[in-house]
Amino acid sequence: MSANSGLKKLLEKGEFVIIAGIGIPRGADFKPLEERYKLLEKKVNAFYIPDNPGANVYLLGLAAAVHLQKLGGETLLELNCRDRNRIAIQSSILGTAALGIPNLLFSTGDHQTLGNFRGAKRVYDVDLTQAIQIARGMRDEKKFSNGEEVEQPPSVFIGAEVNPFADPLEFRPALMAKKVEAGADFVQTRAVFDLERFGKWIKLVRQQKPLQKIPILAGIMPLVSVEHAKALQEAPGMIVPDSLVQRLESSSKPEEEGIKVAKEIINQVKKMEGVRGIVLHAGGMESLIPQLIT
C-alpha cells in the first residue's frame, strides 16, 4: 500500500475527505492551473486531475499533477483505458509513482465520439478491471502483467471509477465487486443528482460483504444554468431529475440555486453508509467550490 498517500491516511482515520476536480489548461501553460489552485489552496484534501475528459485534448494530466504537487497540493490522477494499451498503462504507473504522485484513479474514458476528435482511434487493449489488476500486481506482487519482475514496485493508492446511474441498477454492485477484487482500494462515482437512485445503489453495494468496507467518494457537480442541467440530462451515464431542472428554471438566479442544490446533495450523501468523501467537479469554475464546502 502507498505510504505517502495523504488521502489513504485520512480514509484510514475515518475522516471525511474533500477532493476538488481542477480544470486542466488546453495549452502549454501552467498559469491557469496555478490560478485555480490558489482559489482552493488549503481548502481541500486533494486535487483530482482528469485525463483528457470528454475525449478532448488537454495538458497532460501527469504534468499537471506534478506541478500541483510542487505547489503543495496532493493529487489524484486519472488514467483512462481509452488512450493506452497495456504497455502504456504500466509505463504510466511507473512514471506516476517515480514522480511522487500517490493516488491513481482508473477509468474507462469518455468515448472519442463525444469529443472533437471523433476520428481518433480508441485503444481499450485492457478494460478498467484489468487495468486495476495490473496496477495491483505491479505494487503488491512486484510483477508486470506478463509475469516479469518490476525492479522498483510503484507505491500507489488505487481507485476505480464506478457509475451507479447506468442500467441495469441490479448489475452495478457486481461490476463494482470485480473492480474491488481486482485491487481497487476505493471507488469514485459519477456526479450524483438523483439521490433516490444513489441511495438504492448504496444499499445494494453494502449488502455484498466484499464491498462493505470500501470507501466511496461521491461525485458532486454544481448545476450552473438551465442549459447546463439539460445538457447533462443528455449525457451518457448521467441522471438529472426533471425536478432539479425545474428548480433552476423557476429561479431568478439559476447559478445560486444550482449551488444550493449541490449543497443539499452533499448533506444527504454524507449521511449514507460507506460514503467517505466527495469529489467536486466544477468544470473550470473552481470559484464555486469554496461556496460548496462552507
Second form
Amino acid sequence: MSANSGLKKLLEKGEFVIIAGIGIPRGADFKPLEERYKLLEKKVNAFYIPDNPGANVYLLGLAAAVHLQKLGGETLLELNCRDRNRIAIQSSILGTAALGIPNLLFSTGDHQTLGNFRGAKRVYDVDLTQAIQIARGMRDEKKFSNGEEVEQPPSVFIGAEVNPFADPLEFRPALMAKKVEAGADFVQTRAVFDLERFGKWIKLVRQQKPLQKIPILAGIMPLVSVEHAKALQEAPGMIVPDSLVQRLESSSKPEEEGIKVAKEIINQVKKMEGVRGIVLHAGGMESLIPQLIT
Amino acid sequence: MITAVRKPLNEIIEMVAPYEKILVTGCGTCVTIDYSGGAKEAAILASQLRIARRLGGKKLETLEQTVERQCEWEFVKEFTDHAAECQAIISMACGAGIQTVAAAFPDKPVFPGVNTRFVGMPQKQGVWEERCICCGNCVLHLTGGLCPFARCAKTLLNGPCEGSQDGKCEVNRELDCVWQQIYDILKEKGRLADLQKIFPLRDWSTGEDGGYRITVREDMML
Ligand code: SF4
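May I ask for the structure of the form predicted together with the partner chain now, the form predicted alone having been displayed?
So here's everything in the complex, that chain up top.
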C-alpha cells in the first residue's frame, strides 16, 4: 500500500497549509490524543507528531499517527536519527508508508543528555541529510542504502528539519541545500520568535535558486507565560528576543499576550517569500490553536 | 595519549576489603603523564588504603611496583615476584593495561584503580581533552584536522546540527561545537566547497561497532 499526501497536493496547489503539532500521551492510552484531536478536527490540514521530543519518552509516534489517521486526520510523522540506525530508519520508512502515513519529517533529534534519560546510548548512525538521502533512494530509485532492491517502493513526502536560529547563519542555507539535494521536498523550521533573524535567513535562502521552489513551513509556538518564554530562551537552538519576554512581563494577561504575539508572527511569516505554511508547536496546548488560526 | 582518572577512594577501599596484602601497580606511560596512575599515584593510593584500613582498626600491607607499559606481556611479567607475595592486585593502568595484568595473573583478583576516559591530549596544564575515538577510518584531512566523531556529540558528518549556537554545542554550553570550528577553519582555507558536498553514509564497522578489533601484520610476525 502506498500513501497519498494531501499535504503535498495542497502545497502544489499553492495553498497555505496549517499543521498542528499534537501532544503525544505519556501512557499506554490513546484517549488524551483523541481528546486533543477533537479540539482540532477539520480545523487544520495535518497533524505533526513529534518523535520523543526533548529526548523524553512518549507513546510511539507511529502508533499515534496510525490512530490519528484512523480518526480521519492526515499526519506528518517525525523520525529522528537519535533513536534509530539505518536498519531501523529504512524499516520505519517501509512500515509507515505501508500503514498509510504519507509525510515524514526527518530530524537529527535532541541529544539524549538533554532529556530525562541521560544515561541512554546514542545512535546517530546516519545524520539527517543522509536519512533523507536514504528515503529518496528507496522511493525514487527503489534501492536500500546498501544498493539492494526495494520490492515495493514507499510513497513518502519527505520533510527536513531546518533551524534558521542555529549558527553559523551564513552557512544554514548551504546546509538546507544539502538536505534538498539529498531529497527533501519541504522543510520545517524551529519555532519563530525572532522575526528579524528569520527574515535574514529567508533572504539568504532565497538567494539560492534550487531552494526557491522548496516550501518552507514555519514553526510557531504560543508563549503561555513569562516562565515559558524564559525557559525557551535557555533551550538549545531557540532565539526568543528579550523584547518578547518584556511584552509578556508587562501584560496583566500574559497568556493572551502570548497568543497575540503568535498571531503577529503568523501574519508576518505569511508575507515572507517561500513560507508556504505553518506548524503550530502547541503540544499540550491544543485548545489555544483555534484562536491562533482564526 | 590514553587518559584516565583515579577511581574514587571509597570504591577502591571496598573492592580490596577482603585482602590483607595487595600489590598496587602503576604504569609508566600515558597514565604517568596525566598524573592518574604512575609510580607517584600508585604510592599515594597505597598509603591512602593503608591509612583507611588502620583507621578501621585493621591492617593492610601493600607492595608497589610500576613498569614501563602495562599493556605489554614483557613488562607485566616484571610483576611476577611481587604478585606471588600478594592476595590481590590493583592496576592503575588504562583498561588495556588492566586486562593484560588480569590475563597474566589469572590466579589473582585484579582490580581497576582508574577509570579510563579517552584518547586525547593535555590542552593546557591540568586539562585534558578527547580527540580520537579510534574509529579505524580517519577523515581528519576532510574536516580541517578536527574529529567530528570524537568532538561532535552526535557524531555527525553533515554538521552542524540544529542546536549549534554561538559556537557552542547543544549538549553543553561549555563545549565548543566542533562543526562550527570545522566551518571556520575550512572557510579560512577557502575550502567551504568541501562542506557543501554530502558526506556519504559511514561504515562504522571499522570501529567498535564491528566487534572487537585485532590488527594482524604478517610482515611483523616471527
Ligand atoms: S552542536 Fe555541534 S558539536 Fe554539538 S551535537 Fe550539534 S553539531 Fe555536534
